[in-house]
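Read the single chain below, which is given as structure tokens and is the form predicted on its own.
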Amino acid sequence: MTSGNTVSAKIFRYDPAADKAPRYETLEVPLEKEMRVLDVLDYAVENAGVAVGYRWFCGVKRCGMCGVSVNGKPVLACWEKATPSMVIDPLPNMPVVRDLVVDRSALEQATLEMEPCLKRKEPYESFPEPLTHRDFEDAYRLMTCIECYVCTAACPVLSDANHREFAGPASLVQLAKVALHPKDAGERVAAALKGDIYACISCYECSNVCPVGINVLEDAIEKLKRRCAAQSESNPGAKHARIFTDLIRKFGRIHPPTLMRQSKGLMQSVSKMSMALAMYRKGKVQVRPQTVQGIEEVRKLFKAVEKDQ
């Protein structure tokens, strides 16, 4: 039954074997109760004979295909509702197929290089094998993920075409997923590291898009970080990782010049010198590390999590 209001759907149209330039094309849908962006792509079509190219299987956020942005924002077309005023795009960071359509075939490669498959050293103590929920936690929290890549369009990494090698959150969430199952004895960290997990800015865009609840960045990404950090010392990212705690623990906050003379060393150093001393006139940073008030509350944080871990 409509309201009586509209919907306003500025939709994303592009062909690039035929168009010479991507368009946009508006309408005006009759606003349902419990409208969804699916249900407004599905009038454009059905009724209004707009022959827009999208993408759905399940309808019901299962089958992870209908992702589109909207309004900016990436989403599943078939859960997110209907607002009065829409622009509608395909998923950033991903090559346009036709309209609304995206190519996620290099994403679904780098998942399919990193062998996302349990693989294990001793054979199963029986069948079905039993598993505590303690030692199944880390995992099972992933098991949700339902491969839809939203996460992986919101990524702005992804964005910068110097981070190409980044194998993008999506795929380090179907990684983590075994990496961090208690009967898995694969070699984790070596794929972590050829999917470049250290461009990542843990800037929680995953985990705030991500359509079934998943805390990408904490639950996958930083605990494949610390794996990587534990079990690979010389790897820059992980050197710089565990610098980055080191002066945490130590000071309660990041000192920059310390970080960067530590972690890159003084030539690096000494070319950012510059840029220091403009961060130094502004306030930005001190001379020498100072420590902040409460620090024994923060190292006391440390020494529980690493009691938890």
Contents of the next structure:
Amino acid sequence: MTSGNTVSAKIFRYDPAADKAPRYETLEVPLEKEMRVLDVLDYAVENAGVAVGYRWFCGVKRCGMCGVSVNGKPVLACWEKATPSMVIDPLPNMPVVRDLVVDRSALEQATLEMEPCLKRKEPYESFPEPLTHRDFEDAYRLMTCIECYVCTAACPVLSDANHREFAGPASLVQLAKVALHPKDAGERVAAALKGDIYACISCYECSNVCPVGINVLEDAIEKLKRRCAAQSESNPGAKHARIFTDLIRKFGRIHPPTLMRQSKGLMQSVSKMSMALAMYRKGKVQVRPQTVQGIEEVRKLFKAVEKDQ
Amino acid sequence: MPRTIDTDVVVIGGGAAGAHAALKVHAEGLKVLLIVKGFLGRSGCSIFAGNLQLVNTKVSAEEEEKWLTIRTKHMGGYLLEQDYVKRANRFTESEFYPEMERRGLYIRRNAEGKFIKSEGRGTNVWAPLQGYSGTFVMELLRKEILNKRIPLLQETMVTSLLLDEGKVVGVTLLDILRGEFIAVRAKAVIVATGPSNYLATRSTGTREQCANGFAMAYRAGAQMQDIEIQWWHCSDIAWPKAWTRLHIYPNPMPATKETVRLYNSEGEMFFEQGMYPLAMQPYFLQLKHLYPHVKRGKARWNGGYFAGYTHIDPSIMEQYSYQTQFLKALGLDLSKDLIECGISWHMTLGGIRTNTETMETSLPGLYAAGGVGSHGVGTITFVSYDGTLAAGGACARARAMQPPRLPEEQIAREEQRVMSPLKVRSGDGLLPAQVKKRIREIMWEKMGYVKSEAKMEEALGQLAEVREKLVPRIGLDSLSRTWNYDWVDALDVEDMLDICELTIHSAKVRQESRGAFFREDFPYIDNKNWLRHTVMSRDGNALRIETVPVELKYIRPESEREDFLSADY
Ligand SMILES: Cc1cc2nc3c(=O)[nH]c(=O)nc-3n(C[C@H](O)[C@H](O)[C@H](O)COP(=O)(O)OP(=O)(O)OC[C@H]3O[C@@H](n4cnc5c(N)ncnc54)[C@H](O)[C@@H]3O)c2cc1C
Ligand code: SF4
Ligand code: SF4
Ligand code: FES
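Requested next: the structure of the form predicted in complex with the partner chain (the form predicted on its own having been shown above).
Next comes the full complex, this chain leading.
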């Protein structure tokens, strides 16, 4: 029963301490100009008197606390536009505290174990320190990350029970932020390996959902992987990284099945088949690697970079 | 007795003031417990700071005087303590920037390594993207506190201050996640709960800014100062509602000819920075210019007027990627489209009255820092200074003291009060959030930018009605103690009602207009009689209001009385 000027919202309700099972509560909300998902939730409580629990603070993509899943996609409630028909669930990959409120503490702990504070090579001298925007370009791409864990919620590896030790994209971004700071001298490779960085199958899901537009895979995770590869050739993950680069050189994109086959061996890729299948169904992977348009450009780039090195 | 925790110093609030205080107490080697109703560095107003001012008062006496004037006159309406302003400016340049840069703060530079600044006055800088500084400052402070494993309770609301023989000896708290009531014993308490700016329909504050800090301090007997002087933002986006805190002015490009311009509903421009080149943050002046248009029906306080960047090269706005992404998401083309705006209730100039050298309040053992304090121009660098000062004062006290005795009877009474909202609503019952909404509506309609005796009386009447008719209907949906935010809302309702009423009483006393404080029935700045602070305190169950003179050490207004609407401050 959705008319043009209402929003029909089906909202997840669950209090693990009191309810036997989760349920959905559906309500019709008058559609307002440019309404956001957060406005719908506010309306539910303040106007309709439906006591749904949800977190928010800033309303403008700064606090990173309003993540929910809308029609299956992890989003920020304050940023995502409301649509006529929505199913609003808590973010996946985290335990539910109540309704849309999730427990992020395990993920935040994973971030903390990365020691995401700057460790300077030389003691800090005085303000302003000599630095150009060029020195900072790589770190700068990650600076607007507000640690909302929306990327982590979207990561298929984390929904796979075999990969509980994977730190997840949001935590790796925190690590990359300091690792790419031009003054940092921390042991970042060790931290990345401890966070099982090579469990990442380079599916771009994190980059696709990031509400602030960070290319999580390329600008954070790949940069860390490259550093790992350079510093520890013996690591199985490093081999994976090399194969990854070779694939891009050949096809202009990665192809998870080939990557898995070549780098981890057949048995291991078979164990991941269910995940690969799910991704395939969603159109994320093709059975045979396909070359992207403009592959010449990609190859030119590789040449240029390799010449630089 | 509930569970108790022992510490040397409690810090309430996880904004820039609280974070600086906690770090400093920890560095001094004392035990600190940081308690945050929301999340450290994610809730509260500090994340919103967009511009950082790169002051350099060391270069000359003129530079120092310029900054004193900007802060004291244009931001504080001459009610600020001038020595404090000078000291805070110096802290900003000699401690805030170096310490933040040491932690990794990157201030936007160009390819040659020079800071990118707003032109003209050349003082605004941004980290790392224009309009995003506070978020980044708070991220670094948060990570440092977590990394140092400083004891921290998040999603935990402090509900009251504990007193023994007139001294503050701890706090009580409600753990929102688990629904547990806890007492904390401490030798000193620093309240840093930020501005109380979630009190009107359109407000700049975050959900937890419901005046808890004011309320707990006032109930414990602390003096409050100038809480009637309310700042308003003049150009926050009108819709979507969720984006109220998107400030279209002065971010970006404050105090330059590129600063946003304001237009009424008929497209006539009524404000541009060139009218007041000296006013860095001309919120007050924008409001004065908006007022006649609202009167003539060519604008409303919550919409029907517009901000625009059509006078500048569109490529300039591209650099301001934080703000621009929102406007793009609305499909606006900034080379020709205007942005509909509304005003919003912003920070209070006053707050809990303190000594500006130690941040001590009138209650022994209680220190107030940042937006909740009484001396603020509220910038993130100033509140950081406050936090550092308060920590110094609190540490000195804690070192000289034995662990105090906890007042068991008061704890039992408070536990009862905190538990009292745990009842299920009946058929015509209301969720506490619905009553909060009503209170915010009353404050918006009757205590907005334009005040008068008559409207304030109406506001008091309507708030009394809320107490009588709506509060008894409040109930919760469930008695679950797990993250039951309705329960928190119910506690907020009490604080909001008390503080909204106090604000009105205080506003009735100030019979003049000044800065962001506009009384239509007294439309002049009365420097002869009103260079004074209002000071309020609790006297049993009665309210005592006095006024005390402001000390004007270096600069003072030239005339005794000025027409409010035409004055340039
Ligand atoms: C929209 C906006 C734009 C701004 N722009 C700028 C700018 O451009 N430049 C600038 O310098 N400044 C700006 N400011 C001002 C500045 O950001 C704030 O005034 C300042 O940072 C306040 O810091 P604070 O630490 O005092 O409080 P806050 O940062 O508000 O922190 C308060 C903390 O107290 C907690 N708290 C509240 N109640 C309780 C309780 N009962 N128990 C436990 N914890 C509690 C909250 O959860 C929060 O963590 C802006 C403010 C706003 C709102
Ligand atoms: S690219 Fe890696 S980290 Fe990102 S979602 Fe895919 S598997 Fe997870
Ligand atoms: S990278 Fe993007 S999605 Fe991930 S935590 Fe940061 S802001 Fe959120
Ligand atoms: S409410 Fe803060 S990011 Fe959405």
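Nothing here was measured: the structure is a model prediction, and the numbers come from that model. Residue numbers count along the first chain shown, from 1. The term rigid core refers to the maximal set of C-alpha atoms that superpose within 1.5 Å between the two forms.
> Superposed on the rigid core, does the Cα of Y204 end up 2 angstroms or more away between the two forms?
Superposed on the core, Y204 moves its C-alpha less than 2 Å between the two forms.
> Cα of E125 displaced 2 Å or more between the two forms, core superposed?
It does shift by 2 Å or more.
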